[in-house]
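First comes one chain, alone, set out as structure tokens in the form predicted on its own.
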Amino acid sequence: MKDAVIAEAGLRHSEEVMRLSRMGAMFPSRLSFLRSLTRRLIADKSNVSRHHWDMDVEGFGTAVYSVDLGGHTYSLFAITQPLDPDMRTDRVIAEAWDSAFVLYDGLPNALEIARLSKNAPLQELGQFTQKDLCLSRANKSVRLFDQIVTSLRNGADLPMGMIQDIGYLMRTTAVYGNGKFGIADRSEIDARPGLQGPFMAEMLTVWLIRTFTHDLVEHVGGGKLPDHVKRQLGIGNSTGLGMAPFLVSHPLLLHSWMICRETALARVRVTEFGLDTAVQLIDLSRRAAQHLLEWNIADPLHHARIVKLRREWAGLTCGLTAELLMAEGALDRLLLQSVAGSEDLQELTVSWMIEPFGDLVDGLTECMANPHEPTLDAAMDCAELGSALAVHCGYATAVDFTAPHATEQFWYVSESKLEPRIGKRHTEAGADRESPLDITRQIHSLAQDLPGHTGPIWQFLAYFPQHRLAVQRVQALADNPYSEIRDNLVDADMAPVDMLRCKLSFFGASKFDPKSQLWTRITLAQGAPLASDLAAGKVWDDWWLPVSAP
């Protein structure tokens, strides 16, 4: 959808939306992938069964859970082993973990359980098959896990303060899919009902791991957790640079995610609704305020943003009544009022406004998968490409790449772990092996060489083959304006954590806890339905920005 059509449709302009600072302020919404998955589990009346449980008294051993989804059976294999505290780290360089997991296609028999028991703890060094759909590993939140075990064993009160502050029993340090390390390619399962959407297999893995952590702490503690406490215990995740390049290397997929979210907002801004929805919006605004109060992190810069957002949110929502919200254009006016505040306030407002309108927006999630990549239109005239550069790429052509800070950073892939890294171009070696994530710089270079050339673009590329990728990206951008991040990804001030937060918000992550500009911890599935809820027919989709149990 071109920018002119987007403006006519009431969508926010891509130049506004696709800035790193705004992407780094995004919140989860009802369009997030984990929310889509749980809605599908509810619609399918899926039940989770525990087929295998071989755990010693300290919680070391193996387990297998299965769930039926979209006419297929999937199983989570879990293995836990003793871990020397000195070996416990969230960094990708780790070689051992408290637990390892495999999402398996079908129900593994004894021979397959033996194979998985041998290979899952090895992670990328293991040998996997096309029956293995996702590979993951996790470490305990040792303080919380041990405290809950102690409480259960002694019949004492649960540490509700710690449960609120931490919010998970384990945090994953990787959830791999799509053919990584020999597991099945996504193409093997992407047409299956329930798994067609982005990262659905990975989300199913995370949700099942959460179930396992609840069972494990109850097994070791010898007692039962109340369901309202288990719902408050999600799954943590520690995510670093490995996730960031995905948004750059899948531009059309990024466009699909963004335009679905922006379309949802555009629909909501002009919709009419009744008293029940107005009351729900007020209740959700109070929940958001409570969530912000319970979101406390160590990083001083990001915590200051949270403190400021608490004040801004109170100012925006103070005095809201059902009558005010039902007035014509009320939501549109509130969104415009939020523009006077921070981008954090604006993006929280977007997610809040979308939340009550499932009937209006949930169908958009079916459009979020996009297997296509940019292709080269070799017959395009150079003049037409020049016009596209002028219209869509001012953010790139305006950068002064002769300034050292504009090229301070470079992306590369580490040889040992095959993971993305960032180096300092002017002080560190390795720029000769740079990954092509400097799209803004490439577009800028194309714009420098194109003037004066005429005829089809293939003739230009015959003399300047280095511009092939930039030409493809500009051509794609003309019709997919949300496909490019409108910032320089090699600038000295570029913060990868902004890309991480954007992608993780689409996963459904909350309580972002940055540990630097390079990695963050987050919480997934907090407040989500439990496996036991589905079995009992307790179904709901109301867990946006969860708060502590009463």
Second form
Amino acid sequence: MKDAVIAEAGLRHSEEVMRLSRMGAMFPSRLSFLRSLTRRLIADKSNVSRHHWDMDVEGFGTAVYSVDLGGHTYSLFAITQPLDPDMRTDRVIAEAWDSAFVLYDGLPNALEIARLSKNAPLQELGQFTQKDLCLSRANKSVRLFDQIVTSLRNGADLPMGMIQDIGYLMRTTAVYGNGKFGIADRSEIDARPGLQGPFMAEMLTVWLIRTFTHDLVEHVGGGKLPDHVKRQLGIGNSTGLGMAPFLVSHPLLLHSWMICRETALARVRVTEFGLDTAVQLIDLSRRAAQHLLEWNIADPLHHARIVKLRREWAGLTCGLTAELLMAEGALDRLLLQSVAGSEDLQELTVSWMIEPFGDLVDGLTECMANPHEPTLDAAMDCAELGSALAVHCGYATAVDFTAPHATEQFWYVSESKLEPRIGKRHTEAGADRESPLDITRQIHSLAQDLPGHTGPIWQFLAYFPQHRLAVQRVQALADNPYSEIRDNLVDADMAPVDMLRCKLSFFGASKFDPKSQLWTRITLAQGAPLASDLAAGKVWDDWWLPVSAP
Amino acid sequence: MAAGVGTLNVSSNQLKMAVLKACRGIGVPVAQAQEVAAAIAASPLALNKLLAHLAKPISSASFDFSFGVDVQNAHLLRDFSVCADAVSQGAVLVILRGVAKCDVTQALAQYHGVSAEMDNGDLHVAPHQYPAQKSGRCKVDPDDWRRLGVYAALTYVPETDASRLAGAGAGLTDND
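Now show me the form predicted together with the partner chain; what you just gave was the form predicted on its own.
So here's everything in the complex, that chain up top.
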């Protein structure tokens, strides 16, 4: 962490922050990656151009959009094709999609367009080069796409209710970066201005796909959508277990994301501000209330949380006045009040409080990239490691792993589809090939084997080589307290959707729509500036928690 | 086919992930597997020789710390890490008995910032400095890549009806 200017005592403790249930209650904030990207696009006065559009009347064909960012030109290649409804699935195992995309480094010529036309629809089975920065695919929201096309063709009213409820014309089922399937490694672009932050290339891909979906529905419908309606249309995403392991596999990156957010909160809690900011906070609290009212999902458990949150939010923010908010320590007191409510309330409060303070917190986003991984401090001795376990790892050592429920689940990769899955350890085969996401259990096991050993830790690891990862992770915790999820990821009650929500909130996702404990749909870039807004200079960075257009 | 004259163009991360899985597949602990993966990604010419090490069964090694580190019955992919640790902590004589110098020992040595040279039929590990390494895109022999995939597949779990329906992520239909 390069910018930890707030003393750690002012930060919420990692034991509180890094629990799965709280991570599963997080909301997007102005530190989210899509927000950072759009701020950069605005600052660069980036211009999006449509260089190629070869679509038939049904909207099947190819397109290329380009955008200048940080002194480089990037292009989105898009291809759409007819899809049998039987083939349309959110699953990562799908083999065909309504559309496929490549974020391309530069502007593709005709030869490259031909190459991309052949390979992009194949996705994982395609052949890609270092010019291909991201690979993605998406399916239409068939109901909304068809309804808008019908409205445009007939000159009828747009289905504003559906637009509000669904919020996107297409949803991606994967956005791959960093060398997957032969595309460019992140190291090729991570020093470029505008792409240094985490997942910036992926966010640029998503934002450009959104632009493409607007153009496509207008092309097929033969009419124009008003800009305020287009801003309502973000891009959907369907996310399953594949996203969850990332948070476990990149502990120092997770720490960087989390400590930036916690540092932002710590700064805001003690800052003094004037009338304009107080009024902005009140406006944002009303927007949040409207957002919660418009956020309706089918899953009864998660919808019950939203209903409760609406009540709690009203209780926390009703009666707020600018004078009350400007009183010394008012935000800190509000945050403490929120602790009496649900974790959903607390995390919404955090995102809300951060929102008006761009000058105070936006610089933190420069600290959110972290290419490092934990390494072994071979100089540490066994006694020191024992102390570190005692100080930092009570959450792991306290678990009774002899209880069957504590090891009920296991993570694995399926042989036939190569997709991450979760199995039941005591009733299903395959635990002997478990993916190593059981960090809490590994730390617990280390703590069991360490007592009685003395001397340097590297000698201990000669006899117990299986503990090397756990030792590295424990050592990392001392300086990176937000690097570990402080829960047992193989417990019977562990819900992967909590990990998904944490990561997706950092992307900038909203309208979480969990379909089970294993996967969720979300909306990205809803309310974000349009490419045409950038061109017209009508740009703003005020789209936290999208609400329906007035 | 000689190493380095391959025809399959892969990203550094692709190679790293494939090596990581392959090492895990044969039972190399995950942290050591990560180190091997990073080493091979930085020295992709070592991929062919890695396959020979992946084919060796893993069993317990024995360590003698009397005069530095003397390792018997070592598995290079598992035990090189602790030898590099020992060197970093000032151990003077660090020996992997019966391990021969090859592209993989050199890749691991570079990654860990040590040297690995033969002396009397054993591999001796000692302090050394290298210029900074940078991983990048590389060409690999398609047959090597296929064989690597066979080891990686040892981490995959065969599918059942139950796992396909209950253990996976997103839903089966997207027609809404």
